[in-house]
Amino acid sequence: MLAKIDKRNLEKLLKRADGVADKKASMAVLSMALLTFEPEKNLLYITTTDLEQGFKGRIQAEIEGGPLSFCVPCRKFYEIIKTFDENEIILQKDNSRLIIRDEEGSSKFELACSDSEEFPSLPEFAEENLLDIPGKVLAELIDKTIFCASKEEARFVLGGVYFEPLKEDGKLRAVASDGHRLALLDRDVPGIEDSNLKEGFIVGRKGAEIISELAEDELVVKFGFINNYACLFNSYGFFFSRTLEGTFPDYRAVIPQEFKNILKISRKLFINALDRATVLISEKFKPVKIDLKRDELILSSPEGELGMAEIKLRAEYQGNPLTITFNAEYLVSALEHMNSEEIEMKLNDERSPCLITGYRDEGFLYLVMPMVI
């Protein structure tokens, strides 16, 4: 078997496949990529899985010889392909070796192969059961919420992004929370009211990040939930991720409906002030006290071994004088995911959650709990 393949397309496909392969697998086959050559279609399929996630992509190839399948170490194959400067790469199977070379033969690698029979079979999914959604919309739903997902194993059900179809509104909602903060984004998705999406589902962090990468550059992808798997089909393959078991908490119950105090401030100015106020804080958590008075905001760090900081800003504030403390990183991470020049912070008291929105961030809200020191 001999195949000629475009180097850039092969590298792109291997990057996606390598993101799914299990690098620390107790089973060696899970770190492998299954290569399947189909000469009748002039296609090479590359498949990887860690048993929780799976990816199968395809690429055009000029193939000589009959159909053939075998496994190679995914990461090493990817690293080899990246070393080539040529536009075209030749793959040649020779007994238990895959020969990887350029057309002139000036660069050549021999990579050990293994039998394809040990590679796990992947579940099959029907595309017609999935929802058509613009790729950038799906990527945005993930990117603007996943930063709030919990990294603690004890909070397993919070370790990803919760997708909820809002059929009556024609929207898809994404929510993520670690128990201290929450990000929510709604986006219009035409046709969702007639789709097979009937309930919410939670996609783990790794799966959600891969879905975002696979969707971002696509005009339209197919996305949905089938038999405990989140599934995505794009222009060159499909990906699935086992959803997290358990019920996502009732996030609506923690979002206050009324607020007594409202602060309006420049987003970039506020980010800059928060960064400056935490320069002398060396701890993991960066508490910043905010004193709110009419038309004034004072940020201050706690007194420490290195000293303290105090930053005064002009701001539009309506409400009673209030002193409240936040983890500065929780505020900055949300503000950096927003687009509005001016943001609005709604508060009640020093122990109640704060709601942050912006006029150029339609459908987005961020909720953060204050720190009690």
Second form
Protein chains: 2
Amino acid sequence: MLAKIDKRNLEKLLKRADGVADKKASMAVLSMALLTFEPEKNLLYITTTDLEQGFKGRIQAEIEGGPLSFCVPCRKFYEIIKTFDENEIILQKDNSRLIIRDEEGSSKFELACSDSEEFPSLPEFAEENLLDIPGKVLAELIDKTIFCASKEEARFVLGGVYFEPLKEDGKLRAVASDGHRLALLDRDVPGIEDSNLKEGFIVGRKGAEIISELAEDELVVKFGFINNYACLFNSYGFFFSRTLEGTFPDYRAVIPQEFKNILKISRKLFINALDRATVLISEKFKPVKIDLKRDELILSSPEGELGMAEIKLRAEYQGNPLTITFNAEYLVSALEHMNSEEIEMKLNDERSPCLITGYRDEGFLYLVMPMVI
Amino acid sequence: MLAKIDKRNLEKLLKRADGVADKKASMAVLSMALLTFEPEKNLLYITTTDLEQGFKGRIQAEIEGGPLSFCVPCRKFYEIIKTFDENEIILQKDNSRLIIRDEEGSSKFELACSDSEEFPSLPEFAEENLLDIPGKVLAELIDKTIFCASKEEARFVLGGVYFEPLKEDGKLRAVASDGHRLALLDRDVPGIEDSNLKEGFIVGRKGAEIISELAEDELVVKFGFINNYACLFNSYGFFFSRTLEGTFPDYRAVIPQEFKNILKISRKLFINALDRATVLISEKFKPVKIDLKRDELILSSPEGELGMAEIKLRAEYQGNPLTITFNAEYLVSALEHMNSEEIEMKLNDERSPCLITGYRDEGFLYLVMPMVI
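Please move on to the form predicted in complex with a further copy of the same chain, as the form predicted alone is already shown.
Now the full complex is given, and it begins with the chain already shown.
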């Protein structure tokens, strides 16, 4: 026997590790997990990387024999562990095979291993001076903004979440934008003044999504920016992601400070009406014309080959009559990330950006450009 | 106003009609629904066809004005109706547009119409002398066999479900096979002796799936075979499907009458073990070797690049030691369509077909060929 391990914890750790490994890797070793058995501490370490990101997690294990390390295909190891019903799993090493079995020996898997020397060495980070932040807060900063990050390769600095420490306010800010819309969330983080977070940094989409997953179930994590890497320590491991190079655009300059018109509307009714108004549009961009008059809102789709739609809604509108067109997807995706029953849309004219906020969405704002047809 | 209609019934009817319409039609009219308003009976008829299949359903409607018929895009009409929260929907006709709105007029859709003359005329069938069969029984005959029907274009007569009246036994039989495996289900149908069902007929996959859907919620439906069409009348409409030409193979000849070896095993444990034994096989065909000894079963995957798996199971085996290989998918798909806690596998040798039955699966049998490697 090499090790005896709790099945549920191993499955959870492998799920995280598999999220980092590179599934379409041209280098086979990037789809591998490096397993390192340390008998003195009774710990098994599992490491994966795609060269831009890296993860090293640990799990308690009853280990026999000397220290040992080797690589196995991460996804397959994870899939095998998932199939076990037992609470404990036995690992054995037999030449170039890892044997995975239950205690009784009624099921046995053999998985091909390779040498640990092939596995790339990863940068290491000290846990000191990082920011202590509740896991849920960090996950929320990412989840409420990342949907706006660009998916186009060309817009490199827009392809992630920009983190900006606002030390004077004791806040951490997250911003993401694809150039057509922008989401911003501020959260109080006591202690940010004393952390070594000094400047803003951009975490790419994959890295940001993994940070959110590694943080969300944790009471407190350590988060920081060191030598062009964003890094995170949680209760069972650490993760790093190389930050995107370049400067995040001056987003403050595009947020208007004054608005002439304000619409207050039920968030759920608005989502429903936007979905209905676009049911006859087959194209990816779904323009919806919004006619604003006192206490009434009319959504309509442009006259298309198949027909058109028109939805009237009651709403509270203060301002001049205005007709403005938005890509419905850009409104719906933002509204779905909000919590408020009623939201506020602030507008100037049909060519100027619109600001969306909500009473129950403190610290959050969403800016969206109208479509000019 | 043209008509006022109950929303839920209209949505349900359009869902059925849309299942028949041809979504990838080269002829646009085959993706249309023909709407026929009959004020005398206060009925709206909805008809769709892909030329091989046809459906004509009816729904109560409060109709004003004279009889009228025209075509609308079926899928879009269905999608629009789905978005309504209201219980009743108003239809209006405005030149070449169908207007769909709620009673208040807060939402309004305009859908392009075309002339009813373009719509193909469909064969008609008399309801007389058809077989009265409980809807659930007809649906079960299809659902428990169709998963074996061939998906290959070349095997035309195997691409559906073969219905065979067994008048002497008072049963209706359904059989499907792709040449590697076969599923058969018999069900008592009182009255089949007196129906005009005389010979067997093959209903293609799409037709059989629709018949199952149209039958499953109905107490009794009328089912029959008239002039190369299978046809079905349910409580709100009728459906026909052109039957497949050619003769269904003599399946009786391939079912062995005697077996030397019998395995009794828990169905759920067997499914689980088959899934586990194939976790390391990435290919479509998943060979699993089964070693049968007294009271023990060992499943193993062939030695692959990534490794191998071996699962032991307790089972009741009467017969000679035997090693036989199956495509795991062929076993799992059959076991998942069965109800019995314990199933019986009857075997002769490693090259002969295996018969699977179960105590709680009366009238059902499944025959599968082993893989010869």
